[in-house]
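Only one chain comes next, encoded as structure tokens, the form predicted alone.
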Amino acid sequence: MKPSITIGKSELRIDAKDKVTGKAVYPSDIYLDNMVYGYTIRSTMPHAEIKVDKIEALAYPGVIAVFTAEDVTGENHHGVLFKDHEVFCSKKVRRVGEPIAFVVADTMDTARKAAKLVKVAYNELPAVLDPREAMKENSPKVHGDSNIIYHYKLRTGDIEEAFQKCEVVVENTYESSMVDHAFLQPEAGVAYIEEDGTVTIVTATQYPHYDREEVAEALGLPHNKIKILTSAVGGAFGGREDITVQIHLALAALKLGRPVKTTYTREESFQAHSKRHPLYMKYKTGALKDGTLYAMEAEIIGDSGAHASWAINVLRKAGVHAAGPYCIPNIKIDSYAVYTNNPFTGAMRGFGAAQVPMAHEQQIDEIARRLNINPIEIRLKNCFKVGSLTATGQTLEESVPLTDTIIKAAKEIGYEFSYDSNEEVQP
């Protein structure tokens, strides 16, 4: 039997028909007998000590329970790399939107109304909202004794000597913004207890295997007593890699012995999940008279917000890709992931590689202007080709179609340039 060849053909997506006809099942579509509804109460301050009074809310008609940190049956923490989230904040909050309590009632409307009766007393603490300030020794600390989560270093060649040989040196600073994933489907889920005692959570997630580990640890149950069922996912892009509804639902279902459901509004979704890291980028790039890129120095500071999430991976990748797809023999790069009291940041398509091109490409444009060289031609002269050596020491042995891509793109828009492959910078 010959294998099926899909390259160059239009293949039918397995889930396409159900999605366009409305048959696909999302968590908010699920209704179970004897089901109750939960609503998360979140912090309104970026940094404060808290005390929670739930007595009045518990007395509200239709309210079944109000869960706080004292009700967590296992470890009151979670997090993909570092366990720096609390299931419910116990003593203080570190950002706006951190979960403080989970109100469960007979209807979602009742849960929302009762949530207003949960009294959260705040003792406001100094907050740090700029990662550059957060790196200073005297800044307010978000976790532990330092706000610096991670420092990536890359060194190639002799950067000091290299800049002295450059005909032109360009120095600039760049900032990228915090970005929300804004997927179509806000977070939602249902949890229930199976006959054998297994806690089952149905939700739209990117990491069901990690979710099971985190839920099990927070509930104090073995992994084989936790089941994560991934429903249809209405967009994710990295925003569903961190825990949101899972532990709250599982804990409530375990305690009450009833199915529990929650569905976030768009506003709640904005507060609950991670964002793309804002980066502060300081660049210094040098080139020889003929347009050869010869030296580059960069400092990149990433705002991780109140939790680490994937900050190490993101800022490492930002550092690795800081020089772009170009041969530059002398490089010095420092990238930092830093805690602040801002909304937390994490996975979003590109993982740090999406932010740095705005810096390294504008640097090249400025060099081209100063040397009066065509911006397409300077890129073709310096870009990676088969045999090129990257700043991290990798030799590119195959599949490096960048030259062809640049040429075809320029021709497609009618951009005039000349190109002589004999004038390329040697890999």
Given for the second form:
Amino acid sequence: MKPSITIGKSELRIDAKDKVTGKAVYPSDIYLDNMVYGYTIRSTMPHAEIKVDKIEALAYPGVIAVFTAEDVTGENHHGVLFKDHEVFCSKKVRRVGEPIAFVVADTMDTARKAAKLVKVAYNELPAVLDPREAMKENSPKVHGDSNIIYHYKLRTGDIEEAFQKCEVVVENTYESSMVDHAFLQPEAGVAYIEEDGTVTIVTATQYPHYDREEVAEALGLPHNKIKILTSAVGGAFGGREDITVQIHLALAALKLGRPVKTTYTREESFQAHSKRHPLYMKYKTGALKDGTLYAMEAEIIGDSGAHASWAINVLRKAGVHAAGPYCIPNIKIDSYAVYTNNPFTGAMRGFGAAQVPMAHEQQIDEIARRLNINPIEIRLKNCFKVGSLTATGQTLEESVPLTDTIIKAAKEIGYEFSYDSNEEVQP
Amino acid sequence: MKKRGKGIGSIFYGTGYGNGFPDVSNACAELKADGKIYVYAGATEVGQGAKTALSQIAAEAAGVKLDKVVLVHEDTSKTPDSGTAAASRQTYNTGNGIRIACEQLKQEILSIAKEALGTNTTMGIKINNDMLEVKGLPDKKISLQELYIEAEKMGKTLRVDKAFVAHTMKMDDETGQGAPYWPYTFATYCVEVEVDTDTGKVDVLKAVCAQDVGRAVNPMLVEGQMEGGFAMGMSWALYEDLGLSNGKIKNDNFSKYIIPTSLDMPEIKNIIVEDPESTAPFGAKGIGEPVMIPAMPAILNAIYDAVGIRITKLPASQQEIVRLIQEKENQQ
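Hand over the structure of the form predicted in complex with its partner chain; the form predicted alone is what we had up.
Starting with the chain above, the whole complex follows.
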């Protein structure tokens, strides 16, 4: 084989020097002539009707504008799957932290001070904060008539019959937590109008072309009048998939004809972007006497918070991966994505498939313990190999070195186990 | 008392959007007057190393050294849509788009070189850094910069636009059966922990991370992802707590929302497992997400091995561990 030119070589990161020496430009590093600063006013209630009075704030020295729902030039919405975020809340807030207004002033400090003068009157509504409660018929509704956004069903084999044949059946309920991406760089951005009228937004984002669509729709402008420039990005992990600063900045720049900048504090950043879906996972797993995994059943409920974001894809991915990397012939899985009035959840590294191993890996260990089988050997016996069928009935045709990863990691940490390297591939 | 235990976590992970959602990465490759290959793709460098890995793929496919490639990816008015920097998809999906575009550009460069150097076939030409040489007659050559001028004279633009579309199919609505993702990435992490039964403090002493990568485009970047992924998974397992109450986040800065420091990190042994995937660019699969997933379950299993308690609610905080240990003692 021809030796490679660069593939397989630990080349120095192309962006390393700029980042290490501080030359890389993040959005908060940008200062333009005639630039003004925006601060976002956010909901303090999980569920309430609102009325906004901005008269006093507008009179504050240094304030240039206060933008609310009525100022949005296009559609007052955005969202990756459903348009269930408002650019600014019009009548209701559905979570703490939802944007209500954007105060623009000659300094960031003035914008913050003036924000306190924007009067938001809340008429509090009953909130639903647990997705299991939210699924019930009589629960408060976040959007529309039902809080259930999505239900994924996986059915293969016959679990009723299969559980009866099992030597051991382990049942447990697991709750994974809602967490933050904790990326280093809080959201920031600058928007300005180019000479030909193009609205340009410089920001740290994961998907610039998608941001362009969202901004275009909210501003009521064609795509080719919007330009996204991606600055250096200080980590993302899924937390920069949904819109945060982009539309507010673009709208303000468009209306004012001046460059507009915002930089979130860490506290605001926690409120502004999505979180990881906490999953409530009820698991029942059964194995035959020899340690063969034979049946599993799971009900998985994911808290989407006040917006759908990627909930459908995340709970689908949780369902597809719920059985773990093991061949199990009889499976029934139901996973649900549910609205609540909690902070919204969305994309985060692992995307539904990161939560389910909390359950399937503890289940398989518990089965091994009860059958008095070594935890490494039970994995090697059941794990995917070339030719294995996944829970969705997909044949893994190539590049399935799971066995290799188990043996290498287990040996290195000091597990003792035996393994027949000629063991047949499981169907 | 301090007790030690070992734990293992194994996972698989389907990369790409999945379930038939159109998963397209557009890419464009162009030879410019400076003799460099400019690659245009709307793929974001979020810290994962895409800028470097995608440039390496471009260089390999075009047959030039890494410093002859310029990746332009920061401007929607100049780059085609290459999809999101998520779903562990940029190396595989956009990497494939770039590979296809650069391979095609290479063929077009060779065709011009064939005309310019007077060979019968492009097989008679080899690329040696930024020079195109006649095989067996290395003194008969033309540089990429000179070749650009030759192409201009012929009225030819050396620019190729390509798209890679990933294989993904919608599953059956009633049974969830189907082929939602392609390819899958696999990983197993093992850890050793020490649990203080009085304070509930868990120290992760050692981690071994064995990660399937298909093929490592850049082993150092892969290891960086593995260590960062481990830190993130460990943090989720043991520390992170938003303090959510009545829909409000109480722990909204890093003095209250605890993530690990370098002192909390264990010794990590990284094992890169290579088993090239035939549909991938030079065999490389996505690893951005899989690298964080096995850490949490491995730590939870190690806690059980150490003190015999099952963590069914995250995080496995000190208070929770003390509570579970006491609960267990009371039952005995």
